[in-house]
Amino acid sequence: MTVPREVVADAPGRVNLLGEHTDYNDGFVLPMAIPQRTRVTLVLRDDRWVSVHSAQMNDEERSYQLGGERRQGAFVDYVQGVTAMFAEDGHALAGFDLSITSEVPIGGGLSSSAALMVAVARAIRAAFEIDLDDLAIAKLAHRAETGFVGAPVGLLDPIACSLADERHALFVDTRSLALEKVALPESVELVIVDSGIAHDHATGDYRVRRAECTRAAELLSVRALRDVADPAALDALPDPLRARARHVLSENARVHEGVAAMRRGDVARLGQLFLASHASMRDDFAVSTPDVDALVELAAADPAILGARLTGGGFGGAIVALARVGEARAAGERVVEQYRRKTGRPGRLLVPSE
């Protein structure tokens, strides 16, 4: 079989319905794919060099040599991380030129980095005829982001970008990696609004929250916070560890209850869980911001919306809201306009997309 000289691959961004900051605590998550995608075109070379061009990064171009991957503090690190992991797993690659275009907003809490890495890994899989399933692709992308880029993220993002679709939520046990698709009830649609506040998981308070969870688990003598059987045990923790752990336990419970609500079509309860999740992220996990809180409040007050919450790791990014079917676009446009007037920020409606 002739190996193609040019390969095109893509991967979607993702929105998380429930289950925030639970993945690195061995907990449960409930993401879906979104229409926005990252696309890459890979053209093989006859040497060991990789050249990467991104339309989103001011048409910047970066290059490196295979086997000589070194962090550059730029978008190319996500590509370098992927090729480094393929090499670590014993796969021999040749050089290539890579062109990237993306509709997934950077820093929007919708997994732009995971979408990029999954798309690159898919292109490499096809170009070099490597036998990897989509779960293995997700695991490789996760290793690339944590081990090479240095962002202490969990498995939620790459699993969602590799395995989720736009009509079903992916119910994932991040410890066992058991996966189940759960249909979004037909009576509702999602609304996703970008707050205009970018975040960065490779730096900042995200890693502080992860360290706090690790410390809380150590003090409770459990492998991970998901293993806490009695919520009363949290009373032994000092603040803010008690609050961080309380969020993780309550959020895991909300994922299970959200799945049950989706199965029985109880969209009112699902909307209530969105609101409870946001309150927990704001008060117990302290990852929201005043403007994001305002965006959630505006969405929740709209008559067509049943509930809203911050989605993604926090400190900015996007919100997800649950709207009655047929009313999502109008509701989203109302919320964006009110948000712009209230905060002066250029909020943007991402879903429903044009």
Given for the second form:
Amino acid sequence: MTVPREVVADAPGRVNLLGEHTDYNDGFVLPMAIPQRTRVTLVLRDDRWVSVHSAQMNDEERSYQLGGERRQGAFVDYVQGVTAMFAEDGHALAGFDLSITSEVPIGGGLSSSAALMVAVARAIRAAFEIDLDDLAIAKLAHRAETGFVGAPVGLLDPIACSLADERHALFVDTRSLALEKVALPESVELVIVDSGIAHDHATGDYRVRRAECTRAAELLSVRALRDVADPAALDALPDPLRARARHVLSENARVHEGVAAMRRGDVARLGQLFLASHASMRDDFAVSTPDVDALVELAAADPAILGARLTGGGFGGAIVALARVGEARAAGERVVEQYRRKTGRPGRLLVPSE
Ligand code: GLA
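Given the form predicted alone above, I would also like to look at the protein as it appears in the form predicted together with alpha-D-galactopyranose.
Let us now look at the entire complex, which starts with that chain.
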């Protein structure tokens, strides 16, 4: 069989319904795929160069040689990270030209980086006929981001971009990697609005939050915060570690409750859990911003919306809300309009998509 010279692959962005900042604490997450996707076209070359072109990055072009992957502090690092991990796993690649187009907003909390890495890994899998399942692709993308790009993220994003779909939430135990699909009740639809404030998890506050959780687990003598059996144990922690750990414990519990509410079609309860999750991210975990809080408040006040929260790592990004079926678009448009008037920022309705 001849290997194709050109391969097209893609992967979706993701929205997390509940379970934020729980993945690197060995906890539980509940993401879904969004309609926005990242697409890549890979064309094989006869040398060992990789040349990457991104339409989303002002048509920027960057190249490197296989085996000579070095961080450039640019989007090409995600591609380099993926090829470096394939090499680490013993797969011999040849050079290729890669062009990227993406509808997933960068820094919007919807996993633009994992969508890119999963799409690239899928293209490489097909082009070089490598036998790798979707979970293995997620793990490879995770290693690329943590080990090569240097962002200390968890498994949520690559697992969601590699394995989730648009109708089901993917309930994941990030320690055992047990996965279960849970259908979104038919009486609701998601609304996703971008606040217009971009974040970067490779630097700054995300790293601080992660370190705070590691420290809290050390002080409590547990392997990870997921292992704290009794919330009263948190009283022994100094602030702000107590508040950070309280978020992780309560958020893990909300994921379980959310799954149960979805299974029995209790969308009112699911909406309340969204609101409680946002309050916990704002007050205990301190990853929200005033504009994101305003966006959540405007959404929560809308008559068609049952609950809303910040989704993703925070410090900007997007919110996800739960609207009554058939009312999501109108509600989303109302919220964006009010947000623009209130903050002067160009909020954007991402779901329902055009
Ligand atoms: C970012 C990270 C994920 C996860 C979320 C917060 O999206 O990439 O691993 O920690 O933040 O839930």
